[in-house]
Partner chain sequence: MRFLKKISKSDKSFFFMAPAIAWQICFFFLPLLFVVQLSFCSDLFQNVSLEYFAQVIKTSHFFVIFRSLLLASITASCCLLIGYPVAYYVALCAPARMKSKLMFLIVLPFLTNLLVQVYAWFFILEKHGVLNKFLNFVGIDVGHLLNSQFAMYLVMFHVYLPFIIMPLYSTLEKINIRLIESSLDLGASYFQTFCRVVLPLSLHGIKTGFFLVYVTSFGEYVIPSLIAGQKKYFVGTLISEYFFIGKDWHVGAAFTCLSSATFIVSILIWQVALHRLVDRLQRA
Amino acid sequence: MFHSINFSKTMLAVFVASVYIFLYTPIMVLVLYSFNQGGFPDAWQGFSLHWYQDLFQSEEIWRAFLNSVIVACVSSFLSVSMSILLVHGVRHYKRNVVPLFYVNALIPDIVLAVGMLSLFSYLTVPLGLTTLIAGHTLLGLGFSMPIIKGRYDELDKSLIEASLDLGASMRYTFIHVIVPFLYPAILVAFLLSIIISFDDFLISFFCSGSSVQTLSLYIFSMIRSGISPVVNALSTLLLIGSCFMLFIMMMLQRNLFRD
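With no structure shown yet, could you now provide this chain on its own, in the form predicted on its own?
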């Protein structure tokens, strides 16, 4: 019996280790070859940073990166702002329509992307930065809405009633009572929306047109013409940035549950 329990624990540890190796080996290879002196997929030829030098000297990459930053920040701001106002309005007027926005997070991105393209074509809206922001805003709503609503549901109604009883208007109560209470959830939803916007490819591919190129589209065009270690260097920097934002999100969520 004792040997059977030890065998089960050993097999469980081996299984968990195998899953982690399967998950992280491609990322480790990507990071490792970003420092390889040779090309990809050549054998290891020594440590070098010249792929990072090529990355920082490329104007096209940083132009695509700037487009991605603009789209991610504006669409995330719109997603979070709309989520706050909608959740507050639903609570105020006692209507429960928030679950309708969860569909965005459940349906495949390709369906959402084709639907947005069909809508823009029907309305004869030219594809560009505006349509790209609209598509990413819709995508971010499906993820920011549950976070904002979850935090709002924890708000003690007596705080709002006390503020109104003391003579404050509903607008003053919303700005000075409700929004500060939602502050950790707002930051988490904003950071999550930025990460999702940066990672998105399908909506960018269908809704950006030929005038705007985001970072995901630029990487796709680079891979189509051959894998360059510059892509590895760029992906490594994006990985570091995503890890940093995830760390901030975890810290904010820990403070959120502590409160």
Given for the second form:
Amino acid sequence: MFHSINFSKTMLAVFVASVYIFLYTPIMVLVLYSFNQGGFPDAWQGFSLHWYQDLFQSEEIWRAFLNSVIVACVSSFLSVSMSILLVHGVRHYKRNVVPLFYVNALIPDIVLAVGMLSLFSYLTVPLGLTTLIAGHTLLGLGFSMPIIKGRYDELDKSLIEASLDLGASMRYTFIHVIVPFLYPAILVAFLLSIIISFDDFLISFFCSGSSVQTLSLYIFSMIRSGISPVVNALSTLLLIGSCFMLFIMMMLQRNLFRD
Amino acid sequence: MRFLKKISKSDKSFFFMAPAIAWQICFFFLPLLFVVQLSFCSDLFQNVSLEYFAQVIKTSHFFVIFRSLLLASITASCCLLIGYPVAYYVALCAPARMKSKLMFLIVLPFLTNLLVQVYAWFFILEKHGVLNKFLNFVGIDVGHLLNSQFAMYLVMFHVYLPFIIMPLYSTLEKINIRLIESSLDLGASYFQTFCRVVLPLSLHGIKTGFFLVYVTSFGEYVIPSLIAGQKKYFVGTLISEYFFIGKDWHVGAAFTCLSSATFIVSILIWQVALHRLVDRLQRA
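Given the form predicted on its own above, I would also like to look at the protein as it appears in the form predicted in complex with its partner chain.
The next block holds the full complex; its first chain is the one shown before.
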């Protein structure tokens, strides 16, 4: 009996290990090739950083990167602040409107992207950074709303009452009691929205027009035209970036559950 | 105006909620409504006709919807079958100090740019890629791996696996391990314990994860267009073709509506099927 428990547990561990290997093999190969002296079809020709040099000298990539950063930061800021306001405003409401935002996950992105494109072009809104920000803010809302709502529900409402009883105004209470309590959730939602916006392809593809390029769109066009180790270098840096963000998010989440 | 004044006097919280709701209406519900309008009317909300739908049904593009449904179903089922044991192991079997590290490795691909993941597969699947080199070394010649259905399913599976493991992990982690132990102590076999204790308790995670994968993979654009080649259309690639190359937005919108409607029906069917499956296993 004990033998069979151990055996099945070992089998499960082996299975899980092979899934992890499957998940990470392509990424490892990708990272490895970014340090290769030669181009892709060649075998390993020695360690070199010259693809990274090329990456930092490419103006097009920097422009795409800058666009992505602008869109990600503005849309995350907008979506998180709107989520905070809504979650705060909804507290006295009889009808809960928060589920209104959960529908976003049920509609495939492409349908939404097509809808936005046709609406923008009907209203003759020029496609560009503004339309991108509008779309990404909507994506961010769907992710940040549940996180912030979850944290707000944990807030002991008597804290607000105590603050109001002791003579603080609602605005003072909001800034000094509610927002500090929500702070870790706000940060997690903000980071997640930034990542979602950075990674988004479809909304950017439809709503950016021909003039503005984001990092995802740039990589897409590069893949279409063939493999270049510069993209490997870029991908490696993006991977390190998501690693870093995820690390911060997990630390924050741990603090969230501790108190 | 009077309406606004009334609201502002009675209820300040309305103004807190207004931006988010306005945003949601303007950029979510309005675009969807617009697509529906586009598919029925030749002018804005006028001249309603079913002509565009007839055009869609006339073309063989109708089968594209079924191909995408198949793609989404296979991807979601495979991810569930492979992802469940992984989530189970990480949540219930792995040593406590390893848990967060293992989950870190699951979430990381989820937060990595999809394009980066797809790009990574080129190095494995290309003619001169790692897999082909290995297979040639062993003595098997499979020719082109890229631009095949197999390659596309492989990449879909790879990309969407983390999507299903995360919700499964969060429900499995909440299961009290004593429940499993007592079930085993009372004489149930592993299979019985799994079917009657673990499975029903994790049903919520199964549904969340399954539909997360199902919804996102149905409209997938990047993987079919980059990996599967130009031969076969899927819903995502066909819609973007209508809107970017064909420029026939009305027919494109009709196709979008038709595929969304079929898709919603299929979600309901899957929901019933999943419940049935879990029910049957519970009685086994």
